[in-house]
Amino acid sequence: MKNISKIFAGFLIFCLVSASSAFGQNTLPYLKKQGDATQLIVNGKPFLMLAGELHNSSCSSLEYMAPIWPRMAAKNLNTVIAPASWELVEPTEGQYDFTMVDAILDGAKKSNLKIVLIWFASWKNGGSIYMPSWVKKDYKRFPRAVDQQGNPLEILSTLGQESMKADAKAFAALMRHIKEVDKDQTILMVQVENEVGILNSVRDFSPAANKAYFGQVPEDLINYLTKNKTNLIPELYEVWSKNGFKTKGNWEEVFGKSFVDVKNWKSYSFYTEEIFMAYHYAKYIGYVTAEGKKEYNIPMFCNAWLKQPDYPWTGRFPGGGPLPEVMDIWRAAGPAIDFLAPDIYYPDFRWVMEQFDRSGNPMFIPETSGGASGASKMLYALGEHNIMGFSPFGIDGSNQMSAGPAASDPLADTYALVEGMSGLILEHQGKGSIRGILVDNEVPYQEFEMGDYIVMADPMSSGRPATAQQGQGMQQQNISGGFIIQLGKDEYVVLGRDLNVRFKPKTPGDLPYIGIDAVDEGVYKNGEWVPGRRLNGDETHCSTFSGTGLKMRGMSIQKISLYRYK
């Protein structure tokens, strides 16, 4: 009896056990948090997007995308991000084509490649022209936004119910659609809009958001403000607190009267109209976003059009998109998306990306640009802000990546080295163990502390270490990046690019010398580190004065272990 129940014991956990791994195989993707960094959980393992977007129409054609596919594969890409467009969605109210969509699953499935889906719908850098013609026509019943003079704009109202309901109602099938033809989970995440904003008017003046703008502040923001008021985004705390934190109101009353200073050239000029617009973006497509989980669960964010120096007014560049200065506004208004992302053309690229990673915002690049520079971005922002994914906009076009072979590609190349580092990578992120660096003209020279040491980072092309002094000087050199984990107490790894990476003393009093044990050039496969050559000599700094560490001339991957010595 006493075998029976033993066998029947070990039946049931083997039962449990592989009901425990089919689950964990079947999951769908999802958001976990890592320290301070958010991964995407596909099939129970975190998944590092290599990614690149198509151009807007490309998956508009059948024909135009089947060479495509394989190129993309061929790429050292893992992830397309792809566009499906209401338009050809539902181009007859109530009645569904899924044709182009399908066609995205199974040409990605035939090239092994995942997808982010974008939801092009009722609105797409700002405009409404991805909305059916049965919309677009139809005014009366889906009203547009309308400038101060009264005119109206080719934007639909984010006031409009019967627009956002229609907008919603088609999302809803397309994710009902989805959940029934994917079984492999090819779709990972739902960009859901595009870089949405109010352009060419500081906000809505039509009737209904006249009526909004001028009537109470909604209780639920007003609610979530309270709620987190010594968290909140240090713009959106500066505005509220100058008026009192008031709890009632109109926006004017509740954030204050906006005004335009040409001379100071303040960020928020025209503010409160940027965080109404916010509020009903928000509203809107988080109604959209929430009828679409209702089918079909996984991840879903929105993207924005960055604010730029010389467009600081809202209507100047998409006011009340999901911009960091508003991102408290879209938490309250739209709970339902996951995440705010930036699509990155802005110079300053470590200054955006600082913006985004505030507030445990998940990090994620779903359009920026490529090539060689792109690369470095990107190994820099793995490291220093924990991205989920990167990826280069245009990535079928020629300006992007050339249909030659992947070695003259810099990105290319780059994806693939990361590809086999990405387990360790995905391990160390959000733990304090891994870091990036991005050095160019404007910024020379960095250095922070990691370990027992501290590590100096600055272009290979200089030569010799660059000060921030020295910087001023210096001619114009390509961007250089990289990221660098420590493995253990004395041994670090580094992919980078045309950088010089030493190491100094975090204590000099304490074992002041740093000498190199060992510096070894390699890959890593399938998440084995592979070992090339033994680098020494003029390969590697070994100097007390100027620091010792790495060259890295191109781009390649190097472990070094130290030593102290008196």
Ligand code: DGJ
Contents of the next structure:
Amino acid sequence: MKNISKIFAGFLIFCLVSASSAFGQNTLPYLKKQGDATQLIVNGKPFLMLAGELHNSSCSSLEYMAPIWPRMAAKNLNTVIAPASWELVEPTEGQYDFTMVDAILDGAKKSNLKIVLIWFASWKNGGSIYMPSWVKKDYKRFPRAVDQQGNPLEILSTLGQESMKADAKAFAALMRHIKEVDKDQTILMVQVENEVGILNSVRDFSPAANKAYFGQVPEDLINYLTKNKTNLIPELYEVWSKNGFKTKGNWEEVFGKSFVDVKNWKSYSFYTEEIFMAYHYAKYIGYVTAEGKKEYNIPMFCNAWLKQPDYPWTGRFPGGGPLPEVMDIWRAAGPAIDFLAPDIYYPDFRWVMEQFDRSGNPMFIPETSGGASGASKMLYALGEHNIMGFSPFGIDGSNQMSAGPAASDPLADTYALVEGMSGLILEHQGKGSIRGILVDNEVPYQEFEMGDYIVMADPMSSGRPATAQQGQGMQQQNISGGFIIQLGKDEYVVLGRDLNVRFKPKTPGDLPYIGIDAVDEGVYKNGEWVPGRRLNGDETHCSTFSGTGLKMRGMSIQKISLYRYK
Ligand code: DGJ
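Having seen the form predicted on its own, can you show the form predicted together with the ligand?
Complete assembly follows, chain above in first position.
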């Protein structure tokens, strides 16, 4: 009898374990908070997307993509960002063709890659170029935005209810199809539309838009503002407070009349128009997103074309797009959208990250530049901004990765090192025990407190020449980056590129002096530390003259333990 109950108990435990692991396997990807980080959970575990985005047209040909999938895997990517377009998904109204999406799934699975899918539909880079012919040509049913002079723009009006419903219907069909075919969750998230916002006009001046602009600010926005008054993004709080926190009135009455200040690009010229456009983009895309999520509920986000010094006001950059200064408006009007993400081709990477890393916005970089500088920025962003993924654009082109083997490619090398320790990184994100380092000509020195020590970082020149990043029009300089994780009271691990990382005691206390107990270079293989050289002498900073810490010429992972004495 005893044995029977033992067997039964054993069987029960087996059932529970298999049920829970099966449950873990079948859970759809979702977002989860850990401290002040938000992580993507895949198959029940946090997942770091070491990604790259394909060129816009690559996926439209199966043959073109065939050699690219294995190349992406060979370059140590674990995720590819790939577009599906409305024009190919619904070439005839109501008739769907998922060939493109099925091919993406097939190619990715064969190379053991995950996918972040982009829905190129009503808008791409501000314009409306990816909708099917039957939408493009029916400008009465699917109205265009209009500029101040009354000219139609090649941009769908956000006020077009028929457009919104048609886009949402196609997107819902796509998500329904993905639910049916993607049983092992290759698709992790969806980017809905691409870099939306109005261009060549500060706002939409179509009759419907004018009516809305001079009508009452909608109640859902007013309710959101009132409820979140003390937590609003400061830029928005400022204009609303200047206008007396009005809860009734048209857009200019509630948020003020705009002004032009071309000299100071960070000022909010045409901010009211931007807020107005943001509300209507978020309403439209929020609806499309919600309809898609009804079919298949995975994380969905929007990406932003950034405001830049020479694009100071809405209309010069895509106005109303998912930018930090209108983050609250997007949340109010499009609550189904999980987060806003920056496409970073702008030199001040730190500033962009700080702008988006506000108000609990989950951090992901869907587009940026790769190469050695990109790799340094990724390491910094992993430690300082808890990103859940990083993705240089045009990854299948020659501008992001060298044609040589993975070992000679800075981004591929970095992805390999990060992959091995992704469990450790994810364990520390959001808890204050991981920090990012980024030093360059602008900020040549960084220092911060971590545990009982002050960490100091500056570049260690490797003699690399400055390079111009092709294709992105962005002048690159030598950038050194990394992150540091505190493993114990006196123990740290650093993944760094061209860095000096030195330590000094936070408070002298009874033991005011420090020395290096040991430094080991090594790698993590599936989360396990595999030491290489023991570093000492010339390979460390171990004198009163040069300080105490690590010399990281090129890229390496180094573990350091310190000791104190008097
Ligand atoms: C940003 C867009 O989002 C991408 O689709 C692509 O057009 C790149 N710009 C090109 O640099």
